[in-house]
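The chain below stands alone and is given in structure tokens; this is the form predicted alone.
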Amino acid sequence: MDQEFRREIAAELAQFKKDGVYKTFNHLESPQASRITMRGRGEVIILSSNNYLGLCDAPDVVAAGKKALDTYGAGTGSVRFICGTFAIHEALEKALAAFVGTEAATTYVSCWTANTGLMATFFDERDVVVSDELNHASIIDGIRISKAARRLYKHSDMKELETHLAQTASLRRRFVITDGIFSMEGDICKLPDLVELCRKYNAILTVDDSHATGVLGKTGRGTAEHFGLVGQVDIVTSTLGKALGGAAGGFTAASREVVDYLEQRSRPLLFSNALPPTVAGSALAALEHLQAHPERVTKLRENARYFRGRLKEIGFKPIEGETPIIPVLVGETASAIQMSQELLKEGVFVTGFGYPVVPQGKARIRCQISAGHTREELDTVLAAMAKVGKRMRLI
């Protein structure tokens, strides 16, 4: 390898460490649950996972993955249109479409590939994609890959969105895309307004529901159910790697024509192996478990409400909201990193985020609540946060 290249990369890595943005990986030796075993630290309570429903280690979900592995083997060995589609993929896709309220669905190896495989398939230089400025990085990359014009609107600013739609009326297709729940803020998109504007301007609406599937709505069907708008979103993308078992994979759900076209032309789908059967099996079991046990969604909501309220009582300032993503503002990046490290010493694993992930001066600890957390565990976390917060003079 070229030595100059190595020196340049090493210098950039050193700068990452100097700037306090170098990421370290904690190694786990147990399944994701409310408590995990971390190498070198023993048992800790985790508030850094997207395991919102606590299904990562649910016995029926794990058993279904093992059964699919035994039934179908380790994988497809090639892409689906070449080597065939397993019955477990077909069953999962039918179940996902029924769950989110669309005619059809198709699975990808991640929601990242679902998003990047969507826009480049349908939009080119004759079109425009209008995106919330706080949308996930996969949406940003999907827009870059497509040849469509890009317009950003300020976070949840419906007036600016309407201005963009009005100004692009001459283009062939207008495509509006938003997160359902925004992962760094924990807030929910203004779906009723988005639906109204897209109908007014004949725009196509897509919602990435990765943090909302299994979380929002009475039965966990996502942002559309939360607002009573099931069937009103043109395209839904989401993940299987969070609330639905936490393994991997993503999907796109839409009309039969849209899904059929993706299966004909979406490059990430056409040129990637399908989900491993064990992942498809465990995700299907997680979906079935959720539908049989909607009380998990209720428990998740109760846990989030309790934790947010107690944080305020202690003296912290969590960002207002109603989701299980509860960011606690601490100011500077160094404070967020230090607080995360101090909490880990107290047996609590929660991640701090600072600039450039979030704006300068708005660094935060992002607490993510699960239905798997007991009230005792949440109280233990709150006590640790109060202890560390006082020590750092944050409260």
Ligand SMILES: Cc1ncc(COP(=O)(O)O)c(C=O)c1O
Given for the second form:
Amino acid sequence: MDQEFRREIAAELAQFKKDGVYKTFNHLESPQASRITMRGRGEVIILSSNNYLGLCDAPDVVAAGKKALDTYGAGTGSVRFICGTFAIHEALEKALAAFVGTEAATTYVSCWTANTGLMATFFDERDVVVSDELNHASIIDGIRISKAARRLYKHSDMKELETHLAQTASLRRRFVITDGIFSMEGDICKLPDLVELCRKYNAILTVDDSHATGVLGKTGRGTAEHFGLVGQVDIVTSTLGKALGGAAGGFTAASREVVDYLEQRSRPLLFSNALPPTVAGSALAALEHLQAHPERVTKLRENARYFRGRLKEIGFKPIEGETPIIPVLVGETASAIQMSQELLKEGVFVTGFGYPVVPQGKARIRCQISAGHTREELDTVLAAMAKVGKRMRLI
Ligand SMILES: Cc1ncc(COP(=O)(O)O)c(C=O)c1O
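Next up, can you give the form predicted together with the named molecule of this protein, since the form predicted alone came first?
Okay, now the whole complex, with that chain kicking things off.
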């Protein structure tokens, strides 16, 4: 390998370390659950996981993955349209469409690919994509790949969104895309306004419900259910890698024509292997589990409400909201990293986020609550946070 290239990369990595933004991986030695075994650390309570419903290690979800492995083998050996479509894909997609409330759905290996495979398929130089400035990186990359004009609106600023829609009214297609729950803030998009504006300006609305599937709405159907607007969102993208078993995979749910067109033209579906059958099997079991046990969604909501309330009583000021993503601002990046490390010493694993993932001065630790947490575990975490918060003079 070219030595100069190696030296340049090594210098940049050294700078990451100097700036305190170098990421080290924690190695887990047990399934994802409310308590995990971390190599070199032992058992810790985890508040960093997207395992919102606690289904990663649910026996029926694990068993379904094993059964799919036995039935279909380890891999698809192909993309969907050649010979990579298995019966389990069809069953999962039907179930996902019924769950979200659309005519059809198609699966991808991740929501990342669902998003990057969406915009370039439908929008080109004749069109505009209008996007919330805090949308997920996969949406940003999806917009980059598309040849459509780009407009960003300030986070949840519906006035600015309307201005963009009004100014682009002469274009062929207007496409509005938003996260359902924003991953770093934990707030919910203003779906009623988005639906109204998209109707007014004849725009196509997509909601990425990755953090909202299984989380929002009485039965976990997502942002649309939360607002009583099921059927009003044109396209829903989401992940199977968070609440729905947490393995991997994503999907796009929409009208039959949109899904059919994606299967004909969306490049990740045409040129990349299909979702492994084991993952499809586990995701389908997770979906069935959720529908049989909506009380998991209720428990998640109660846990989040309890934790948020108690955090405030202790003296922290989490970003206001009603979702299981509860960010606690601590200021500088170094403080977020320090707090995360101090909490780990107390047996609590919560990740700190700093610049450039979040703006300068708005570093935070992001607590993510699960239905799998017991009250006792949450109380243990709160006691650790109080101890560390006082030590660091944050409360
Ligand atoms: C809003 C949003 N969209 C997409 C993704 C990507 O999901 P996946 O892990 O399935 O690629 C994430 C994951 O962090 C996300 O938060």
